[in-house]
Amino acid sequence: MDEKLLMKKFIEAYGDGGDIRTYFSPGRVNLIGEHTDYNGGHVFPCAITLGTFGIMRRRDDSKMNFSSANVRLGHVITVDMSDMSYKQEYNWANYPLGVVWAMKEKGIELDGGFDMMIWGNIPSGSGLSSSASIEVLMAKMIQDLYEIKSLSMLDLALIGQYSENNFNGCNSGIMDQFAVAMGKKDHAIFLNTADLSYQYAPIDLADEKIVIINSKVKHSLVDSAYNERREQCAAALKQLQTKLDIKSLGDLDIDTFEANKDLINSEIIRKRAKHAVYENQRTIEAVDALKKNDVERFGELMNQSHISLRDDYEVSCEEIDTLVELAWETDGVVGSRITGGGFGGCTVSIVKNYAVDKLKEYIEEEYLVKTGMRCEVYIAEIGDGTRRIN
């Protein structure tokens, strides 16, 4: 499907006419970075070409009408403004609703409701933001055609973080809505989640393709978890801070962790905030490399940052581990990891092009002998952040 289907599709389950907008928002792929969005520290996403396609009418009355042609074409959850609460029932519609509620939340309250349609081709479950990506792209579409003027692209990523963490109870931390808002074509962004300053760094690699390996598994423990480890390190951090004068995770470099780590009583939690620490430091060397185009030396810290996310934080599984112990077996893979919350998704990996065929051939068929499923294998195009298309 493209946007000129669902347009369709819009039409057939809301009427012609009126001021009909079609608007895109990007998934993103994390390079190197993970779990150091909540802890202070640095990331390296950037937004890729896959994600959700939107389509938003506004409505005279107080109904929102939300529909998806990836659930079943035809079927509309429909919400009143004056009750915007959390309901299992709208299963994904809580993201958007989610989103309009968080502007409530923030002072900005909608004068109306509105149809609305979205299509996505990020695989379900792949941890590549798709529920980022339906966040960004509300907001975006509420901006847009409520003419919001006083919300900046970074208002909208915000927004997206905060509905997430405070209607849909996932205490994520900001570099996916960040990467799909802030995106740009060729770019990675360097961001301090500290600070949110950033920086867009050009991908270039002229003999290396960005591949994404996606191992359809979505273990159900992943939010749980991901609130867990958020938990686990706000402990580590309050325990260092007895005498540390720091306000993240993110502030310490590794001399200074390890010289202070007997301060963490649980060998659990220090595990995890060892990860932290090694992982935002790791990611500062990782970009400093890709500057002096040295990629085996990223891809050196990319194998780094799985080993610590399988053993440290504990956040892999035996599926995305076979998926990168059988990437490190073939020549020409320069790095491979797991990208986004853990627990199944998808592994990132830089890879020669001279070996790209032959990575794809050799996972698809060894993944499919280990563990009786079917890979897929996507090559990551960097593009811009959500938008407004027509």
Ligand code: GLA
The other form holds:
Amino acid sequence: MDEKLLMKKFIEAYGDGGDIRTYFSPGRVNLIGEHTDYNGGHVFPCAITLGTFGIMRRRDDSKMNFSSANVRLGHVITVDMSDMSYKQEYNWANYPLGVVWAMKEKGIELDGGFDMMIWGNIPSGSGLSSSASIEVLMAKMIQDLYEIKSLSMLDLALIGQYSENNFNGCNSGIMDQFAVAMGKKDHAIFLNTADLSYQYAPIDLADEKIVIINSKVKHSLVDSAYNERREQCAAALKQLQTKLDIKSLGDLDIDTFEANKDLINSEIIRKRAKHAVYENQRTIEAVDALKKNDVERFGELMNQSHISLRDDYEVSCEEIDTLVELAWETDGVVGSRITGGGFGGCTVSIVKNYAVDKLKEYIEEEYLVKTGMRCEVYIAEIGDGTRRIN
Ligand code: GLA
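Please move on to the form predicted together with this ligand, as the form predicted on its own is already shown.
Every component of the complex follows; first up is the chain already shown.
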């Protein structure tokens, strides 16, 4: 499938004519800074060239037609604008519907419905933000087609997050929608989630590639485990605030945390907070190392990030640990870690050019032997953020 074929499918489903527009929205991979974005910390993601294409046209009536060429080609989910409530049976369409709902909540009411169709090549549930890709895509399509000029790309990201949190029930931070909306070719985004200030950092690795490996596992209850981590961090913050004047865990340096961690009365919650504090500091240091071209140090920090996510934050799983350990034992791998929300999904590694083929071959074979499953290996290309393409 590509955008031309998608256009053909769109016309087959909805008929020709009118102002039909095409858009693209990327996925993202996070290089370092995991589970820091709802703790007022730093993240370092980049948009990738895998993503979601969307085609949309306005309608004169109040029908919203959703169709996905990934799910059931030719199957259209119709929702009337008079009832935008979440319904299980809408399935994937709850993501774009949630965006229309979120806009309405923010006072932006559309004066008519639409026909839309999407197709994407981000493996779903892989930790590469297929849902944020769809959310920001939908927000962009609406902003452009309905000419809502007041909305910036940052607003579109925030609307996407709002819909994810309040319509689809995952209490996620801003990293994914931000990276998708604001992505820039060949750059990662160093974002401070405390105030949304950010810098683009060029990723011009001459000797290395960024390699993404999909474990192909997605454990159930991901959203509830995610929300639970978030609540544990909030509980840690509350206990630390009995003595410290801080707004978020991201305000803490390592020494202050260590000197005050006993204010937290539960071992588990202390471990969660430790991860959030250390990971934030690691992210700041990693970006600094990259600026100095110290890719080796960046890799070490990625490895430490994985260990912390595995042992203190406990969001890894056996299959992901297997992928990371296989990478660690391969010569030429500079660093490797789990990426995204966790409990399955993908790893991200920085790998010397000469070692990429060797790693791919080794890991495909060994992962199959160890888990009975086939992993998928992609070389990440860093692309631009969500945009109209014609
Ligand atoms: C998911 C969330 C993000 C972020 C990551 C973990 O991708 O959507 O907001 O919290 O997990 O870093």
